[in-house]
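The form predicted alone is given below as one chain in structure tokens.
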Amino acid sequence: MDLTVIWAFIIAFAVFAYVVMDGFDLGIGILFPTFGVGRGRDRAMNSIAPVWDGNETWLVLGGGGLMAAFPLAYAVILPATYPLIIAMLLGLVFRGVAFEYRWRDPNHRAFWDAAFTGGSFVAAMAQGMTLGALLQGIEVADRSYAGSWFDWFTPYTLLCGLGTVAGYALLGATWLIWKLDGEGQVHARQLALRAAVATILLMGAVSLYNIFLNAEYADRWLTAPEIYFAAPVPILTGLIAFSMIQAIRKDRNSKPFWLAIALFFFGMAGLGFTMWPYVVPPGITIWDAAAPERSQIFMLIGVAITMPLIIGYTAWAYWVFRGKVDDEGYH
């Protein structure tokens, strides 16, 4: 049993849970200006009111787990992406404050709505660009970051950022299809179709860019025997994307959202296949960056206790607020 591999999958799970759960409420923030002032925006925001802050638990688990289980990776990735991390955190702060204050300060609701949208967009864009900065490779010397302040800013990272924004918008729109009815649901379907097309095109563009970005990435996807293991990922992704668009068009309620999650799952599986076993491409593997074995065992005990509790209360919250949203909230 390789504890380092176990910890890599724990952190990957936490990141995936964060992307999916906080992704759809960030997506609603991105789409917020398209809803009518008043009832339309209130219903969209009410759909995430009971769960949005709990969704960010997974960001803490993912970031804290990276620092504890892979301290070298944490020490390299953060200095390489400080501007992006700061922008993401500021975006989340403005978004959270706007979420609360738009109800308590109706005289300035237009300002808080703009802060909610701006914070959501900035956070999503920063997360995507951070992923892009990691995939394009980080310069390391003597186990420390050796690049410049702006190495993260490239056309590739911008493409990854836009892909993340589109993907979050897709999650947000499909969530609203599930949770709204009437005119709000019709509008959400229109948004979901546009976001689905944008997400699929940008996922394809990032995937093709990866092949030219790094020779090792190209070998992993295009040469035998690796190609036989990699081929199911784009095939299944294509099938899921087609099914999702059909579900949006055929007036399904929850199915588009679950298929959007599946699309993200296979996108993340593709990223994992591309990067493995590096945690900081192109030179630091998960074993190079891992904490001592005793530390991993100690932390694994804590995770074994806390993660089921987090999953349990999260599932309970979603079960309690499982209905549609009207003008007064959930029913």
Second form
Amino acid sequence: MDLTVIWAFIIAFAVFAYVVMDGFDLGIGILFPTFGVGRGRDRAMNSIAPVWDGNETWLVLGGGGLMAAFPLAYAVILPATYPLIIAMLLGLVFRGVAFEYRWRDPNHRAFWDAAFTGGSFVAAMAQGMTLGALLQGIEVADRSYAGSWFDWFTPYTLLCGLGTVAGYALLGATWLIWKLDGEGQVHARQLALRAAVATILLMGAVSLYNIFLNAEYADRWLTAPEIYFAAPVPILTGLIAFSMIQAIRKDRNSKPFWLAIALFFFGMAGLGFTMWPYVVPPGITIWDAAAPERSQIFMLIGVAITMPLIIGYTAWAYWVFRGKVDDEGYH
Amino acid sequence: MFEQFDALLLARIQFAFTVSFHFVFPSFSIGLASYLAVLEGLWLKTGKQVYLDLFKYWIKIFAIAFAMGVVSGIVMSYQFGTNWSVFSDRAGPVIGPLMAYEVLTAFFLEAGFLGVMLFGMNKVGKKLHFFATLMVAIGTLVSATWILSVNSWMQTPVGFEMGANGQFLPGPSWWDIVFNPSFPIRLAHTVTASYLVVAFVVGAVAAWHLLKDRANIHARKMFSMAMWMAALVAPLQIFLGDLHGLNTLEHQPQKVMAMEGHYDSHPNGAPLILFGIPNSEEKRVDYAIEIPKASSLILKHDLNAPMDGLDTIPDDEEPPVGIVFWSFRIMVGIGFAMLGLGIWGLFARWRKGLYEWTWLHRAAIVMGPSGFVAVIAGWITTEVGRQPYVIYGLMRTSEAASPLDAPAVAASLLAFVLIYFAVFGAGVWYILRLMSKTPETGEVGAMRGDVGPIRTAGITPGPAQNREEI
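Can you switch from the form predicted alone and show the form predicted in complex with its partner chain instead?
Now the full complex is given, and it begins with the chain already shown.
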């Protein structure tokens, strides 16, 4: 397997890790207003306070890694989705500082709670729309973005944005089923159920839309021999969705959360299969955008050494704060 | 209001604004993380409550500063692509991997252990907690190392090859790229600056509380530590700054010409212009107060050494002299003021007046924010001084920007300005409020929540029991 393909998988892994990990804490931000002022919100917030910063670091790896491994893609995608990226960054500013500020300023806690929710929603929506803008294709000329101002604003990208919001809410709610008990858990279950239905419907809609989006995507999913590889994806996704809803109704621990992650995994695998081998459809393949071999090798050494350590101490940090928020009561 | 600006100028203003705002926080948190590690280490070693109290006092401030650094830093990591896409495409193969290493070796380390550092003492015990604090402190230093390597490579680019598509490609040795000529001294100068920033902030907070109560043991301990740092590190920093200047003279002579205000060449020893008003149209410094031949003495260690001026440089390769000239003087002036306070502190200690001399305390309060001003002035000197290039001598800033229209950049700039002042203004206000509280015995850590059942393992005694613990 050549280095460029390895790097495509590494970046995909970073994006997936980001989407799942920051997904659940952005999701909690999105669902925050439905929790009662006081204990309900505090517990929801405290369930992610020790880990949100690490979760968000995957976004920096995704961005920095993209620049390092596929500089041309980084240089095309970001100007093409400029307003979305700026909105996402500012949304992350608001929700990031809210973690600290809401405790420091009880008189304005309502404001910072709103900033937490608003920032989380904007970031999630912008991320989904960015993905949509990428999938629908970016116009490129002379190694630069050549489209116009509002190419990123279409019904399709809006659909992708809403799907991401729903998906993050699902991750957040299932995380809270795991981390809360009593009334909080009951509430999280209701939220998770609604978010699950919304996520599944929107995933389906985006998938269908993809097929009509361009002929190449349709060929990939609907003609032999690709269809033999492609077909299991929606079938497995459906099975996972079914057992996830069962788990959301009954399970008291982590099962709904892991199944929600599995749902995301197959969703992203499907998108990867749709895009492959383009990093910026319709014109730039991963090989067009790839950094030279020396850059790839240098970074691969770094990833090989540090990634096991990162996964190790990140897992340890989660382990330290394991259990229900109240039982263990680290806050 | 933006019609007269072009997209390039707006993008430059946006980068200058976001990076200046951002760097205030890491320059504080790099030094503060090390200070926290020292405090916790001293607590573990001596068992003295005062160190634990100070640790908990400052960790609340650290938590806010760190959060602001994280969110403003994420903006920076995307700013390269949003506003400088041509630069990212061309320089990505060289600087991208260095930034990826920063994420892998530093950001994850800091973020991974931060949660335990802030909230985990009762869960993991003292020793592991200290380990987490150390990892966060080391992470901040590793992060500085990589990003300064990137910046230094842009100032003194070596070890690359030019690709057929216009990209800068790595040469055979990454060592050459990472350890480019201006990197080691820039790293030393910047990290030392961060320690000085924290020394003067801690000194000012201590002085504030000493003025209210000179018997306060926490304030006394902080003030003593801060004044030792000022006395020892300020002279070290002046020495490092001198080395940095010599390095710049060797690799980026135009920058030094602008710093010195040398429009003309001086074949028989160049004067040191202390003050004056650079007049770039007439190419002279008006109202200059100068010491004859002193510049040659400082930079070449020879009174009569010839020094080239900006008259040897084509006009379109000159940096803007006025900004560089002034920002350099602000930085140097603050450096010597810091040294002065450090010496005053030593003298006060010798005369047993360290905790008694109210004018010393007042001066320390005035000097509290000076580190930040010096850091920003220093960065303005080095960044404006390498203009018109983004990659020195090879790629102009004007060639680097994204293909964006002015209104798009103007709108995002406006959003950044409004939101940064509001959000980070609030954060600075919260920090100042924490600083105005008197540190006390049984200080509460990074408190989380005034609700819920409380469970602490009882590592710390005292009033902390009814609140959440670090």
